[in-house]
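First, one chain by itself: the form predicted on its own, in structure tokens.
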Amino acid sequence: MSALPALKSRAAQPMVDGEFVFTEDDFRKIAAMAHGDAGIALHETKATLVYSRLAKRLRALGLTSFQDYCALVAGQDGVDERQKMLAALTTNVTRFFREPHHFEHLRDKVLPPLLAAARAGGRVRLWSSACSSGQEPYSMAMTVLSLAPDAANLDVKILATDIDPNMVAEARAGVYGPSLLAGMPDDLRRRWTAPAAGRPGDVRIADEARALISFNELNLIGGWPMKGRFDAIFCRNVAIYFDDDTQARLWSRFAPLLPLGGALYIGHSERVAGPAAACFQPDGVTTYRLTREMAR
């Protein structure tokens, strides 16, 4: 007797009890698209999470089944919704000066010699590789400005990228409500923000900080157009969504973009592993320095 009917039956069984039928086959299709598009690794234990986050999209679209949703995002007419699917499956949790020890390290150890070199005609390049709604790169900019208020007159640039175009647009706008300002020191808030026009209670990041940052869309598992090196790279709480092989490739791609002594900041539950691990040495909590060149 063939096992195919039994396999087919299991694939058609609901994985989650809920408003919409969500089968193993639906889950596999969504997981394959998430991995192929963004490197996101979804194990079957995440089925309930996937259901709860995407059920909202089904309601918004007026769809009645995950089968229809999968057909939409897999088709040519579903490009925009596929992007929204990826955004829904990841958590855009961020705040100003999140994991403050990273910004203290940047301020106390990394930036002083770089800014001294910049005053002598050198360049400083920093990268926020998954900037979400912008709090991370603006925190980086304020850290720079705390040491060099005239940084806009120096060759100091911060690249801020994210896979989600909606997050990039929000970050570029640089306007935040009171609930989103937690973590920003009062002295920096007073100096580097101003009331947002037409939005009572909200603030807009000061032009001096905005001038340091360029925002762009970028998929970390796709092509990278950058050619020059960065003195410090922030890639925090992103690799946790990737499987081990994708994480290893990511660290190996970062290494050639850092000079010797360059800093890599990662999330509290992440570790540099794979071939690139031999090139980095810890320099604080989830902070690494490149100590050996890696071939480009």
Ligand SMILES: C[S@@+](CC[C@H](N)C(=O)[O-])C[C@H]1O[C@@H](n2cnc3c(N)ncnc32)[C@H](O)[C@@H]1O
Second form
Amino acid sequence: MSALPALKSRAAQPMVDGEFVFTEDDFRKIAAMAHGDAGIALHETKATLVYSRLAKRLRALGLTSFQDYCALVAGQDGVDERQKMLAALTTNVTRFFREPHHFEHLRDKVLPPLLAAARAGGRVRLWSSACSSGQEPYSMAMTVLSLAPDAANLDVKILATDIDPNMVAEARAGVYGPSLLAGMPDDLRRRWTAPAAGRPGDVRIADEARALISFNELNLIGGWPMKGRFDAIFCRNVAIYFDDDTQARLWSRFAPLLPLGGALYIGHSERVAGPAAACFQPDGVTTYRLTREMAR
Ligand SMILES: C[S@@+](CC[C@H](N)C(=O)[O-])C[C@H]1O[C@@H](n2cnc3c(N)ncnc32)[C@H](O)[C@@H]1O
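Can you switch from the form predicted on its own and show the form predicted together with the ligand instead?
Up next: the whole complex, starting with the chain shown before.
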């Protein structure tokens, strides 16, 4: 019999030094779940980030190892925790009027003809497809209201969706602290926000803006129940977390949901690639117009 101590396989070696043992095997399981559930691609270079974000969940649950955590989230009893795991692994950073050129493009180029058509009985549909805590769809709504303060009387609707139910709930609440208002032009803040009841310094988005928006949970890599087309789709700072194939599929799914001339706004470090790229033409920085139909 060999006197040599059993060598641990690489997959069983700790990847990160810390309170909990976190092996390559644990990392692979978590990465596979994040990819399968939300399309999120986690490279091994993210091991420390994954560890630190999920170590909080292990402490909250009183677990002592990532092996136990992986077993929990992989099983029937771990459905809720799996959603919390995804929420912990995703980044929700957002701001009002983030990448302001998109809202200028929407205001100056996209909305004027659409609102004119809406005044003649037409409909306007906009989609914020990874809305996080709501700053993006409210910025869209305020942009609409800056041109049409009576938009509630027109057939103008904004769909705001996100995979994370906590973010959707925050977005729906529409209450923001003073530090979160940077980026919102003063005239729009004065006109379309009011002091929030019971929270000194916080503001609540005005009912006129809220009335334009429907908030819902939606996974961009899952099924989409929407049937009609959108005049503009905001899909910003989320595709960056997906691998190339998932991104390409996403652009291909947006194309049939836009009319010719419909606008697609993407994040500053994203680009439209894959089969759908031939259907879009740039119309400004990270702004595209559908110029060729794509089969549904
Ligand atoms: C960095 S935030 C971007 C928010 C906003 N679009 C912006 O640019 O400011 C990314 C958002 O994407 C959401 N997300 C991640 N994966 C998703 C998926 N598969 N489907 C829908 N939303 C997803 C996250 O929950 C998060 O709120």
